[in-house]
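Single chain ahead, by itself, as structure tokens, in the form predicted alone.
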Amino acid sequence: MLDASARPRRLEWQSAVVEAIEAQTPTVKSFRLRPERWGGFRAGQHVDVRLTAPDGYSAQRSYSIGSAPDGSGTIELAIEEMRNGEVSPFFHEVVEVGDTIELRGPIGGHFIWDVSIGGPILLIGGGSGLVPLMSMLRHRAIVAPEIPAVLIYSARRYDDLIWREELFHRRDKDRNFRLIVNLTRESARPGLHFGRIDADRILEAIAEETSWITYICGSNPFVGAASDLAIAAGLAPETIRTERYGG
């Protein structure tokens, strides 16, 4: 017989205030939530968000959890908004600090970092596909400063880089970090990458070492990319976790 404890934790939705809103990018914003019930979670899980219009018609996305876990009882969501979306339109055009939406999760066992798996760690994000890297990036930060990890991030443009001063603060402040930028449809800045990633840019991460523990998230394309380009540069495939979503 299967002990009560070990039996999978059933989700259920529950009301979260919505405490803070930021413009991240021109089309990304993020969303501090505080959930009523919320007994944690790890860095790379997610969130399913759900919407309920009055005549009972209902819309539910998935988003990472673009903050640490750090015991604030809060979760913070970056939202793209996607054009003739049900979800994303209603965040960037209705909701307002004090309104209540729903939520369940945490969710997701694989592609998650703590201090336990250690590192090197690298990180690949396309667009949004930044989210959970940024919670893994954070907790790092908070708990385990010393583990060496570097963050490929590719965006379209300067603009569309997700908490964009952050990251260069981090860049600049933390000696155990890398951060690596390639802007795909922007004439390179100084210090900044023109192009897709490739295979030099992943050499350019990696060095010599091997024994890296990789993270790649975003749309399906970029994933199978970068997760080919990590594997010809002499990764491991069982030392790679991925995350996709559509498009």
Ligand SMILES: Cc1cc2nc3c(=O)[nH]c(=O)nc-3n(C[C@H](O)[C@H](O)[C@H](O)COP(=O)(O)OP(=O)(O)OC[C@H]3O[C@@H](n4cnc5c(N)ncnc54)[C@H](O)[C@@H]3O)c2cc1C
Second form
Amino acid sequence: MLDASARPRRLEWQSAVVEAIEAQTPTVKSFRLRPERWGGFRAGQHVDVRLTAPDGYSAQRSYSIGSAPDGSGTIELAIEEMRNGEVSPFFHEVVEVGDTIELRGPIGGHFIWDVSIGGPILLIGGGSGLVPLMSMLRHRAIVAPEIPAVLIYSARRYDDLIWREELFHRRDKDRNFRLIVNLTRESARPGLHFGRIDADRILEAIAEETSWITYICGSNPFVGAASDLAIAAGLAPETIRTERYGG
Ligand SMILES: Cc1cc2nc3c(=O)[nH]c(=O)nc-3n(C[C@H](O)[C@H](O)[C@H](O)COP(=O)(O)OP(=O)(O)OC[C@H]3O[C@@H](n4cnc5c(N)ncnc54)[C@H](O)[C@@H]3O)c2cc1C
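Previous: the form predicted alone; requested now: the form predicted in complex with the ligand:
Complete assembly follows, chain above in first position.
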């Protein structure tokens, strides 16, 4: 029989203080949070956030952690405002620096990357599906910059690219990192592609290496389409990990 210490720890709700808020795009804000008790996390994990109204009604949603595991005791979320949504508009319109919110985590055991998993890593993100991939990229840059990484990032417009300046900066200074951007609703800018991710984009990404470990994150339709393309490009299904945000 398992003794109490060997049983999996039940995740408790706890409060977290909002230390900083930054507009990343017209529809995405990032939130730096300091949870009361925080034992760290692995790149790719998420937290659950719970809002409770004065009458007791509560709503709960998941949000990926975008920061790298850095021992700071804080985490960064990036939340896209969904028109008519219950929880994301609250973050955009009501939450202020100094407020306290309720969360539990970290959560997730499959959609994670650390150096023991190795590489090369192919990251494919649609919209806010970039968030856990950013945590992986940031973590890789700290612990294993020699591991090749490619990010294929699809967004509607140039202005919708989350952490855009940081991504371009990483692309320019990290010779083992390649960034491929597709804009679906704005004609191409120099160095960026127009339209949805297609098979050519995946083949271009994987041409120089073999044995890719692939992470795909975004809405249900995005993850379905990108997974099909990855498999059609010859990547083994058992090397592809996915995280679906809904929608
Ligand atoms: C593991 C996990 C991690 C997530 N991480 C993030 C994150 O880092 N950043 C982030 O912004 N979101 C993330 N999400 C999505 C998030 O949990 C919510 O679903 C989202 O914020 C909408 O919540 P809401 O209460 O505002 O809208 P709701 O009231 O739930 O829905 C409003 C409307 O939007 C639609 N909708 C809901 N979610 C989506 C979606 N993803 N795409 C398209 N339409 C949708 C619904 O069908 C509905 O019509 C994550 C989801 C999961 C499961």
